[in-house]
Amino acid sequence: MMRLPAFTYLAPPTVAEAARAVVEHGGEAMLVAGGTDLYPNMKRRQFEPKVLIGLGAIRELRGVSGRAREGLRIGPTTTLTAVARHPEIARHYGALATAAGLVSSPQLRNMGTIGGNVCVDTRCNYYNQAYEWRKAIGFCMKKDGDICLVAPSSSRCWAVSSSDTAPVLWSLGARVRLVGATGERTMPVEALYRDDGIEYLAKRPDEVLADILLPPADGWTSAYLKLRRRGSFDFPVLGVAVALRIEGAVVRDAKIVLGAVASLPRSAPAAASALVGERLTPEVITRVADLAAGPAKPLDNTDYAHFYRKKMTRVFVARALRRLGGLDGEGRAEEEVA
């Protein structure tokens, strides 16, 4: 049986108290707040931190307010349960409701946070196992070795962005505002993240995740489809958030998101410029979901083959264009269990 190691637990009530706790401790802290990722990385040895700073007691990091017409404020320790059922968010970003209920299982998302979610480690077969079964080949560059197991010659690590709700945070326009220790930023979600399986959030170790804001709505139409093995419980190994402005059948404004196909979320803008002043049409849809498969650069670290997984990007994008063009015959567009 695989136990937490021992730790010290602060529950500070503020977020500035939360990050100057964070700079006191050092390397040895780590934030926490729904715990589902980063217990099970504790217990396998993948973390290793002597102090938890629990963000749960701060009440300015939960929930969500405002209305779509000017924008939603939500609060980074909101569940995922609570983010995928408000009723603002269900109606007015389909994609991001679609994407919080679609995180790994029921009783999971009744505790796991949309801020743990956005911010949550990348994955790779070599990493995400058992202590002994690292050891036993040697660890890997992310975690106790020195080179990257699926890319040998490669300086860098290669370990796969997992989070589901971060491409859709990207596709809708949404910023984060970050609290440190020596004060506060606002950037736009794709500005969070970097290209690099170790290094793969740009915030200071010292910052919190204060908010995460929606921009209003504004006739923004989203979808969000996630390719997993099961029906439930699995991490994404594709995830495709597509969102639309569209008028008179005419697409006006497009942005096109992929996920779990590098070490960041990637965008498709060549794919979504060639939506601009189309009309859904099949011929159109084939072509931007051709086009789409490009940023894709799957490497064989997660479940199914990397080339499978390129593939199905070009299937899942069409899927989505098609549900958001009301073209979709299919029944089934939140997700694909293969």
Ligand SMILES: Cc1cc2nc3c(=O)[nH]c(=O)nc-3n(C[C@H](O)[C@H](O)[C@H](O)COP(=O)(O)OP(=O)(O)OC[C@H]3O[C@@H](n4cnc5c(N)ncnc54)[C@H](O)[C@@H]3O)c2cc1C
Contents of the next structure:
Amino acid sequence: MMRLPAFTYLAPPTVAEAARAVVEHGGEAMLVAGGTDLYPNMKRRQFEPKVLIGLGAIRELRGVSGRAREGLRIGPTTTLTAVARHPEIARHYGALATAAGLVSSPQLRNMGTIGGNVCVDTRCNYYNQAYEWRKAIGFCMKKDGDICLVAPSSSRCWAVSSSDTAPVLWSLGARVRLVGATGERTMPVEALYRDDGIEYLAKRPDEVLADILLPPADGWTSAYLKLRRRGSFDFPVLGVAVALRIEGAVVRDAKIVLGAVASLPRSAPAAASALVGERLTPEVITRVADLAAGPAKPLDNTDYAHFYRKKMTRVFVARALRRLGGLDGEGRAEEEVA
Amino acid sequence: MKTRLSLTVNGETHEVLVPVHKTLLEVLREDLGLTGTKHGCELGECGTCTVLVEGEPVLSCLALPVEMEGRAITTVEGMAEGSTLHPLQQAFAELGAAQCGYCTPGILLTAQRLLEDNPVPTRTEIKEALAGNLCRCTGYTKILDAVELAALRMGRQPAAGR
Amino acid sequence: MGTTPDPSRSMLSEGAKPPSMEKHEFSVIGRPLPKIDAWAKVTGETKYADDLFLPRMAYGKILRSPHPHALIRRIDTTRARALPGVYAVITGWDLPRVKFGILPVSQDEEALCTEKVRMVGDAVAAVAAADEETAARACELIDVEYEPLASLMSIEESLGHPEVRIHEYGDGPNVHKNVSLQFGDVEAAFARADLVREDVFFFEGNTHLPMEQHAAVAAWGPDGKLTLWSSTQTPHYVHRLLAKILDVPAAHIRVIATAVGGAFGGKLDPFAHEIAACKLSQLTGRPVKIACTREEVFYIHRGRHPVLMWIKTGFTQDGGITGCHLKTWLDGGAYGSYGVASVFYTGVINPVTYKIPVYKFEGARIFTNKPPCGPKRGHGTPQPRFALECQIDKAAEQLGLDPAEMRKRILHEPFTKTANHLTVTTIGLGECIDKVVEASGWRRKWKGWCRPPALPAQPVLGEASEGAVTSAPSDKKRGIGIACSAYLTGAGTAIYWNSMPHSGVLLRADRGGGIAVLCGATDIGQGSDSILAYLPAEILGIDPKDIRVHAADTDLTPVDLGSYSSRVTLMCGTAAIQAAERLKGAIAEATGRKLGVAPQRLAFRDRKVGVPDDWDKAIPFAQAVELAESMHGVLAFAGSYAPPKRAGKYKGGGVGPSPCYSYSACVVDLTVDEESGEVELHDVWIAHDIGRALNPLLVEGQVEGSVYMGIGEALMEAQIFRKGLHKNPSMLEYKSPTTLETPEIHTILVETDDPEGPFGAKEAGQGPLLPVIPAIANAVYDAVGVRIDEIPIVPEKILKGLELRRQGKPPRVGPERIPLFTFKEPIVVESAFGQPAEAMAARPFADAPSSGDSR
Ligand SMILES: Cc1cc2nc3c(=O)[nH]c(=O)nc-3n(C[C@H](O)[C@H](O)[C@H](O)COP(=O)(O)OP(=O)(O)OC[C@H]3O[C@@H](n4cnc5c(N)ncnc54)[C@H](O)[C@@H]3O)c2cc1C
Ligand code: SF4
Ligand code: FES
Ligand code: FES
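What would you give as the form predicted in complex with this ligand, now that the form predicted alone is on the page?
Everything in the complex follows now, all chains and molecules, and the chain you saw is the first one.
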């Protein structure tokens, strides 16, 4: 049986106390919400915190409030199931409900939180392995070693940002509030991410993600598509988040953010701006899909061949646009045969 | 570091003294003798270890007992009402939905919650609800059939409506 | 996809009922009864090996090799022993220095390697400690000095580097086994053909992935007696081998198979954790449990061999086969295991499905530094089945024939022999094909061999342009495919030579009318315990509830060789029938005397024994048992089974014979997305010739499970290695289909009432997997005109095929070359094709047919 290493567990009642507790224990402590990312990683000795600071008891971190008209506030310990089922989110921030509902399995979504999903560790199939396996192949720099096994000449780690909700939140213009031991700050969610497989979050260890803030939904529609081998369990090996503001069939504003193609979610601004002022015709979609695939630079460290993931970026962006433009004839193939 | 905890499992309260880092799966099996909860990976990747916490299916291999105090935990041993099996258990037995039986406890509990939320699920809805439970024996066919049969029977007897 | 229960999903063939069915009304046989262990399984009561907790039990852990190939220079366990909570640490030097293996011809394993490791995951040392964590920590404190050797990770590498030797034995450098058999003149057969095809296929290896990880508990008492509880499919072989490995008399060893949480062939060898648990128990004086992690299960697996295949077949204009020549190269991994049998199985079952008058087979198993392969559901046969069924499809296209129709034209006659001297009894394949063709709407859905119009040339839109991204709905292409197969119902020979029974059953009648059935058979979920209750219940006219089955305990139960080769229902079932008939005879004699009638006139039903036309006088079964015990003394009767001796009279003729063969036909309906290469399965129709469905629920369950496993293998499951290591040893990254990838499976059972089977039954647990994989491959071709000659059929390969098509190249993805390799001079034997089966071959231990024929 895979077992957790030993630790002490604290359950502070407030965010401030949680942040202080991290500082008190120096580098020994880690925050934990649902534990669905951290515990498997600890069992594989990817993390070995001596102290865990559980966020579950902190009431201020829980629940969804506000209305789509003025913007929503999602407490980071809200479970993915709750996010996926929240009627206001499902109606006005559709891609977020979709993404939350596509994370792993139903059971995991009952435990995993959206805050944990935003902060989820980057992944690499040389790294998400048990300690003995990593030792056998030679430890890499993300844990216990000093080289990269995917790109041996590289001085950095290319582990893949594998959150389903992060690209969506970015495309929706979400902001996050961080509360640390010495103060708090609010910033766009994209500012949370760094292009580094190891230091993938631009946040101090003591900073607790305290709020996820969605802007007013006015006029935006959104879609999220996820590439993975199975319809359940699997992490995204490509995520495509598209948010559009369409007025009278013309795209007025657009955001396209790709997940799982780099160590952080990657936005595709050139593709997005090519949409502005256009109608979602097949020609426009093809052109935008080509542009969007540009920033996708997957490496060979997840499921599926990396060239395939790259290729699918175009396909999935096009599909997402077709869906938002009402051009996807889902079901027609069946009709042809029936 | 050991900690004293009070856990409510299948309606019974147990005082246990366990290391904090023991998962709910380990405590159920090793400290409470409830070996009906199985495991296939201990990493959240198979669904075999599913139990209900406050009626919701969760993975006991990734749950910490310290976070479970005061919450109602249900394992497969708690599904029957006295000597009366839950209609799902009955249907699984009758239709051969348990082959090796190893995935069965987790699937029964997940299905129990499904039928509480959605007493007349479509086959597609059952597939979606059980998408987090791997079974290597059955091809899921008889499992889906059994959930449908149980739903049908429970629908006929709303009094039993658990 | 259907949302309401579909009555057609399970239906018994409506075809002409076999005569015995008209003659007899069964009370148990053929009824969809719950399994006898169903209640324990749905309540969580069933105890699997890891559910056992014994007083004072210690926990063990195995230290495994981090190198694919290395010499062990030194092992120092000092630091581990010093760790508080550690009870014992052992290495291979603490065990008798014998090598072992499941097959007598491949004795090449050590429980704990002493001098050399041959794969990552090879066991090197073992620890027993107060708890699992301490045991794991102690393993980290064992210092092993290795001298790494060059590692060989593929067939090509192993053949290309004869200077590196994984083992010193075998049929050549890194060649474990080299076989060649020829039945008739294939070259002449090809000369006669109108069409000769040569094709190359590859089938990537995969694994069983039982949901239960292997576990064992050993208790070696102060009396010197050892008990091992293990998650094994074959307590008998483990028992035999433990005696050798531990150098203790077998008489002092007891092996009990606990409930097995899935096996599929993965729990058929003696494993390091079992052996180490025994030794550690002896040393510590405590029971010791070792439970494998999921990752360890990937290392010890003995799963599906990767097989490279070259197949040349001659066809006549009307679809007949003139002859077939098959070459297979198996990537065996680091040890022998069942490998010699596996090589043979890639060749010898092929001629059973269709008429192949002349046949040549050459096969070689190559050692590599990977976990050893062995028997997985279908043992060695799914790979060539995939090759031949795809080749037949290609030939059908060239000949312009409907592939379903073509297959129907090449069916064997029942009760004849194959080219390689296998005796085929009943054959329901024709009916199976008819049923799946009808149920699937094949005639309506299969649109002939006209290829879908070629894809439009791609607009050039910058570098990234490679696929058609805008032509949405028409990118999804529907396809349908068919394939067939045959499989054995139990191997005709044991894995060690002997003339004893393969299966034995002991029945003991209780004065209360209850029956205890004792049998060595292991229920791995397939329901063998239930079969052991149903058959005696049918014969004795009692309820299966009146029977308790005690199985798989080498102290208490007569031998059964194990749950492999689909042998259990037929073999232990026939033994159970014999035992039940003997008991019935004894009861009938006593009851006959009491009622003053001839015993032959008595019927047993509804828990009563009496004369049918004077049923009022029938006496309760329990009372009849008392009468019989008064007359005969204690009522305990044994039954034995050994298969008819039908091995071909040539070297190698021992692999392949079986009392009878099951047949299956499968149609798959799917959609291929041309943009993404993704395959979505809609429906699978499978018709299976089961001989007789002793319990249709259990048969359907086996068929559905086989289809499921075939789907996983066809589309996603693969054991892949990188830098000497298993790339994906986890439930998450080794992809096993969930409910969402599993289509609706429509099972149709065809009954042929085979004279060799108990009440006419044949196997169901493996055969139905075989046609699924090629049916999927053929359906993919039907959908998008691309031949993927390499399993698994993943989206990348489909896109590559479409790309080739677009470029006007042959739209085929698969292996291009075969190794330069010299097979042995073939053993040349006359083809026995079409010869009539001998009159029912005499079966050892069979009773002379009496008037009390159970059927
Ligand atoms: C089998 C499996 C499949 C998975 N599949 C997917 C998938 O498909 N898509 C996907 O996106 N994820 C997937 N995950 C990862 C993970 O389960 C989810 O991302 C989940 O949402 C994480 O939430 P959590 O609350 O459990 O995180 P935790 O494990 O509790 O935390 C994860 C990280 O975030 C930090 N953290 C958590 N909350 C906060 C906070 N409020 N402030 C600051 N830091 C915080 C923790 O310190 C930790 O480093 C999968 C995991 C498993 C085991
Ligand atoms: S990308 Fe390189 S450094 Fe990062 S986890 Fe993978 S192998 Fe390690
Ligand atoms: S044991 Fe596999 S998910 Fe918990
Ligand atoms: S019944 Fe065996 S795994 Fe589901």
